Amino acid sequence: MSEQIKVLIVDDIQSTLDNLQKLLSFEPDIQVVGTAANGKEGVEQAKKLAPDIVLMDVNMPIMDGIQATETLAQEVSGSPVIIMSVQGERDYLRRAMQSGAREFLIKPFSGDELIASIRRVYQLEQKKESFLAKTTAGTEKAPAAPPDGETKQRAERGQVFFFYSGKGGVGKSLVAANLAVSMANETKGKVALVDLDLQFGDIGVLLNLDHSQGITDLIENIDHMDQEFIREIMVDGPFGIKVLLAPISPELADLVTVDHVRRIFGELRKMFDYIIVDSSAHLGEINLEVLDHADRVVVVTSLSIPAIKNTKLALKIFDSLSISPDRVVLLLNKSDAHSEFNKESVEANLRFPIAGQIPNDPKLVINSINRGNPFVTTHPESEISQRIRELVAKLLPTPAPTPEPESAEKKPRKGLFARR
C-alpha cells in the first residue's frame, strides 16, 4: 500500500470536524492525523504533526483561516492549505489568494470534490519536490561554465517562448497562435509554433491547418530525424510560420517522452529564430523540461477568481523551481473595463506585475476561431491586434548597444536611429 496522505482539519464547528473525519476515514490513502478548533491551534498542530495537507476553515475565533494560512506559508511551507469557505464570501477568496492557499472549496461541497482536491494538491506537491531534488542534484554536478564563444553561440540560437495557464478557457492558445503569426510578420524572422498540449491541442483548429500528421510522426523516426525531415512534418501556417502539431489522437500522447522533446527542441533552436510553445495546464515532465530551458515564460490569465487563483499557484511553483521572475511575463487576457476586477487589483492579489492586457472582443474572437483565421491578419487595425503586436515587442530580446569609438569630442546622437 502506498504512503498515506496525512491531513490536518482546522474548523471551529465540532460537527464539521466529525463529518470530515468520518468522510475521509473511508479513503485508504488518506489519514486524518489531527484536528484544531481555530487558526492558532491549527498552526501549532501543523508544526508538530507536519501534515501533507491542511484543510482550513475561514471564519474562526482567536485566529481566522486567512491569518493561519499566511503563517503556515512562511513557517510550515511543506503543508499546503486547502481553504474551505461558504458561498458568497468573495472578499475572503481574494484575501485567500494572497495568503498562499493552494485550492478553494466552496461550502457545501461534495465528498468527491474534497477527496479529489486533497489528492490533486498532494500529487502536485510531490512532483514539485521530485523536480526540485533532480534540479539540486544536477546543480551539484553541474559542469564548468562554457567559454564565452560557446555561450554566445547558444544565445544566438532560436528563442523559446513558453505559453502557460493553470486553467483552460482563458484564451492562451489563441493568444499564442496570433502572437506567432504577428511575430513572423513583424520581424520577418523564422518562426515555429509548437503545440505541446499533446492530448487536446487546438492550434491546428485555430489556424485551420491540415492535421494529418504531428509530433508523433517525428517520434517514429527519431533516430533518423534531421532538419529536412522536421520541415516535412511541420505544417505551413500564415506569414510563413511552421507549425508542429499535437498527435492526431489523444491516446498517442503517451508515445512522446522527455528525451524525444529534448532532441526535437535541440534541432528547432538551430532552425528557427523564435519558437512559440503552447502548453497544457498539466506541469508534467515534458512541460517542465521545456519550461526549464525557455527564454521567456508567458503566463496567461483572465478576470475571474478561478483563473487568478490558478495563476497565483503557477507563479509560486515557478518560484519554487528557481525560475527567475525576469523570465516570466504575465498577460491579462479578456480585459474588460466593466469587470469588478482590474489590472491593479489583480496585480495586488498576485503580487506580480502585469506586462500586457488583451482587451475583450468576443465577436472578433469568435469569428476568428470559427473561421480558423488569426485576427492579427483579418483585423490588424483592431485594438486586440495592436496589443498582440505590443506583446511581440516586449518579448523580443533587446539588442545590446553598439559601443562608440573613443574620440576627443563625443557628439550627442540625434535622429530616428539614435540608441535609447
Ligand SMILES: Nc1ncnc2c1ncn2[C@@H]1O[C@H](COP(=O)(O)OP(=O)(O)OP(=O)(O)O)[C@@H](O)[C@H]1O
Given for the second form:
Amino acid sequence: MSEQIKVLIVDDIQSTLDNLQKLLSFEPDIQVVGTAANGKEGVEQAKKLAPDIVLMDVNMPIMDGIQATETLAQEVSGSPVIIMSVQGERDYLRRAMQSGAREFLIKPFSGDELIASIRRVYQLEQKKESFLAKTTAGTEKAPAAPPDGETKQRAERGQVFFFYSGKGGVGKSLVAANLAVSMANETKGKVALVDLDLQFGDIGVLLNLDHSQGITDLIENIDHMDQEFIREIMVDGPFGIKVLLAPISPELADLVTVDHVRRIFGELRKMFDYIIVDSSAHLGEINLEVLDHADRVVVVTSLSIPAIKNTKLALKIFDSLSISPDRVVLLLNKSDAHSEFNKESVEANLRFPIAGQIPNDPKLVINSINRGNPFVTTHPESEISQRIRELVAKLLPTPAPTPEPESAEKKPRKGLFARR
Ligand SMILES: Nc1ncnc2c1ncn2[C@@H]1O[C@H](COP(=O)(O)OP(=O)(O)OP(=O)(O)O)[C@@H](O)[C@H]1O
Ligand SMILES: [Mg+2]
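Got the form predicted alone; any chance of the form predicted together with the named molecule too?
Next comes the full complex, and the chain you just saw is listed first.
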C-alpha cells in the first residue's frame, strides 16, 4: 500500500501511548505521526500534522477529549476522531457522538478492533472527500430557494412519529408503512414516510416502490437542497404519501450525518403534516437525534423474551435521556402470537402501559409483503387494519394547538433539529 494512514494519538497515560504506538507499528498501512498528552496539545498537534485519524482519550487534564473533539470538528477538517473510553462512561458515548466523533471504542479493546476502526473511518473519509469533490465540481453554489407561500404557513407544523424497537424483526417497518398509508387515508393530510433504517431499510420493498433514489441523493446535494428537490427525490406511495427511501446499499449509510438529518427534517416539517420515521435498533447519533425531537416515539415490541428485554433497556435509556413517558407509545405487535405471555404480563414486566396491540396475521401479512401492497389498502376491514387505524387515532390528538395559559410550566419546544 503506497499511502499510509497518518494517526495522531492523544492520551495522558504514557504507557497507553507507548502500547498503542507499538501495536500500530506492526501495520504497514498505518503510521503514527505524533502523540499528545492532553486535548489542548492534541488540537495543536492535529493542526500541525494534519493526521488522517485522531485517536482520542476522554478523561485528560487541561482539555478533555470531548472538548478537543468539538474543537477539531470546528477547526480542523479532514482529521476524524475515534474516541477511546473506559466502560462505565456511558454518558460520554452520547456526548462523544454529539461532539463529532466518528467512532467510539470501549477500553479495553483488541488490536484488531482498533485497526479495523482506523481503516473504516479512514476509508469513509476518503469516500466523503470524493463525494464532496464531485458535488462542488458539478454545481455552482446557488442561494437557497425562498420558501413558497404554503411553506410559510406550514412552517414547523409537521409532527414527527418515530418508530423504534430495541430488537430487530418485531414489525416496526411493517407497522410504520401501514400506519403512514392509513394516516393519509384517514386524515387526508400530507404524510411523509422516512426510512431511517439506513443500512437495511426495507420500506421500498414493503410498498413495492422504485428504489432508484433516496436520502443519498439529498445528501449529495445538501447545500442545494430545497423543498422542490426533496419532493423530487421522494417516491410516491399509496394514498398520496411521499416516501424518502434509505440508501440503496448498506455502505452508503455512513455518509448520512446528524447534520444532514437535521436539515432534511427541518424541511420535511414544513412540507408535511405528519412524518412517520422507521428506524433501526441501533441507538447511534442519528436515531438519538430524531428520538430527542420526535413528537411521539412509537416503541414496537412483541411477545418474546429478547424483544421484551430490549424494550426494557430502551425504555430505561429513554428515561435517562429525559424523554418524557408521555411521548412514548408502546405498541405490542403480534399480540396473540404466544400463549405464555399476554399484554398484562408484558406491562407488569416493563412497568409501562401498552397503548395498542396489533394481532398476528401471518397469512395476510406475508401476502401483503410479497405483493408490496399494504394490508390497510387491500384488507381495510381486517382486524389488523382496524388496529392500525386505532393507532392513527391515538397518535393524532397530540398537543392541541390551543393557547397555553400564561403560567403553564411548559418548556418552549425547539424547532425540530434547530439546536445549533
Ligand atoms: N402483525 C404481524 N403478523 C404477522 N407477521 C408479522 C406481523 N408483524 C410483523 N410480522 C412479520 O415479521 C417480519 C418482520 O417485520 P419487519 O420487517 O416490519 O420488522 P422490523 O422490526 O422492521 O425489523 P428490522 O429491525 O429488521 O428492520 C415481517 O416480515 C413479517 O413477516
Ligand atoms: Mg425494519
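What we label the rigid core is the largest C-alpha set whose atoms superpose within 1.5 Å from one form to the other. Worth saying up front: this structure is predicted, and the values here are computed from it rather than measured. Positions refer to the first chain, counted from 1.
- With the core held fixed, the Cα of residue 110 is displaced between these two forms by 2 Å or more.
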